[in-house]
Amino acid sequence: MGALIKRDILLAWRSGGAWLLGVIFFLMFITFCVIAAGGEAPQLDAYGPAYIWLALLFATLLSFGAIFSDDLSDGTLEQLVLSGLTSFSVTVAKWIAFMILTIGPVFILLPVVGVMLGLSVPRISGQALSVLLATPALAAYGVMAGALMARRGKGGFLIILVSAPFLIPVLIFGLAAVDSYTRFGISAYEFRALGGLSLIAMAIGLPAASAALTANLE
């Protein structure tokens, strides 16, 4: 499994920057939001966390379709299974690689984006913590949607329809957690809810992705 994670990271690194498309979209979305708001500090502080969460969700949605489709089309997934790896092991490896390659860079940029939006330090901290707790859920639903739509190339609009209902609760509690952090800190119940959503996502999304992957390989 570790070798597969390393392989995905190396392939992304050698892809000529294709893995950075989500990060670029994230930064462009935030920049456009700042311009649209006219740079007004009160408005940016009020809606900044929503801008960040929407940018993050859209950036990850752009990447869902590529999680399995390329490896399935060129026969790599079939070779991995024939080499002795289970479909669940492949799914978990893809899940970890997705968190590192797609959500990891965005998480690193959160303090910079928070400053761009004029957010206070507590709000930036709450934003970072909410994204950190939600990352396993975003990635789990991503590999599930990617596995379900793998035979349809990049999935297109269908992959959004499949994953959006699962991502909405994450968005709701993620936004609420940022506001609650300024009043209650890490003890706010929204953070516990985000942790619970991530556990549920792993319990549902990873087995479902493994089953879909097995069906696609048959």
The other form holds:
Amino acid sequence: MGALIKRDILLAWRSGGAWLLGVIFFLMFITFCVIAAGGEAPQLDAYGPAYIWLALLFATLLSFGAIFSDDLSDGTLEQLVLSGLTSFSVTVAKWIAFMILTIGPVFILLPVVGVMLGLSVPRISGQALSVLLATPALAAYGVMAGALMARRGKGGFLIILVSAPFLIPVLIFGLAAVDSYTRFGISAYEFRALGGLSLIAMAIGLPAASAALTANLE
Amino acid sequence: MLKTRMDKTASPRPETLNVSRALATFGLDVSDLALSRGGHRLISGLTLTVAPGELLWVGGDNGIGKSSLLRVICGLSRPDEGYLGWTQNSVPCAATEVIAYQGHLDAFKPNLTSREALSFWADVMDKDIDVTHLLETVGLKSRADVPCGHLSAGQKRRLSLARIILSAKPLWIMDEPTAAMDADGVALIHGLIGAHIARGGSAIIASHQSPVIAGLRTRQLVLEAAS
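Starting from the form predicted on its own shown above, please give the structure in the form predicted together with the partner chain.
To see the whole picture, the full complex is given below, headed by that same chain.
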């Protein structure tokens, strides 16, 4: 499992920047939002967290299709399974790699983007915390959708339809958490809800992804 | 930095390419197997056993079901009906414990070098081996640091052969192992299969021409379309 994560990181490093697609998209989306909103400070302050959340969701949605499609189409998955790895451990490795490679860079850029949008420090902290708590959920639904749609290759719109319903609660609580943080801090109930959503996502998404992979290998 | 981390598994211990170490005894039992692909029945009523030291050649026309049969034997896809069992030391076990598979797909990433690719698979299989020596065995020593994307089709087959050796599994399942191979490559494959069988391993090979391996009797399974 560790070997697979290490290999994914090495492949990302060698991919000539392809792995940065998500984070570049994230930055472009925010920039367009700022331009579209007219760049007025009060509006940016009000809608900033929403822009960030939307940009994050779209950036991750964009990357779901690539999670398993290469490894399935070039035979790596069947060799991994024959090497004695269970499809569940392959799924968990991909889940961890997705958090590191796709959500990680976005998370690191969050404070910068927050400052760009003129958000106050508590709102930036709330934003970072809500994204952190939602990351396992985003990645778990990502590997689930990626595994279900692995045979369809990259760029299928179905993958967006499959994952969108699962991401909506994450978006709702993620946004609410940013506002609540400024009033109640970390004890805001939305953070517990987000943590709960992440646990549910892991409980549903990871086994479902593993089952989908097994089915896809046939 | 990442590169050295990948390479770490390659360095520590030299020469554990256990070509001479005896393999665990194993068995493959197939009875009344039926399988289909895309709703079309390919094989029915197949009964077959493979014991240590045997070479089984699976022949037949294109599309007759050779590859599908091999995938079923590997446990990668399920048969429609029938029994399929793998044993190790007379105890039933999972297919993954006894089977090494070389399919049509090479499963190597174009951006990793041959050495990195083998190190990765050694890591996955939890094997501690000398990758350089393994590459030498399959005649790829000079290509060790070439990205897999720059290898020819035959060289990729050699690399996947190295992965089979690396797995140290007793039953080799090979789909067209000599496809895209030069004469040296064919001799290499046959030599390695011969050595594998000599130490108690077995191989099931699907190809158009029966492999001729010196000193080995080949069992044949020729699939024919039902008339």
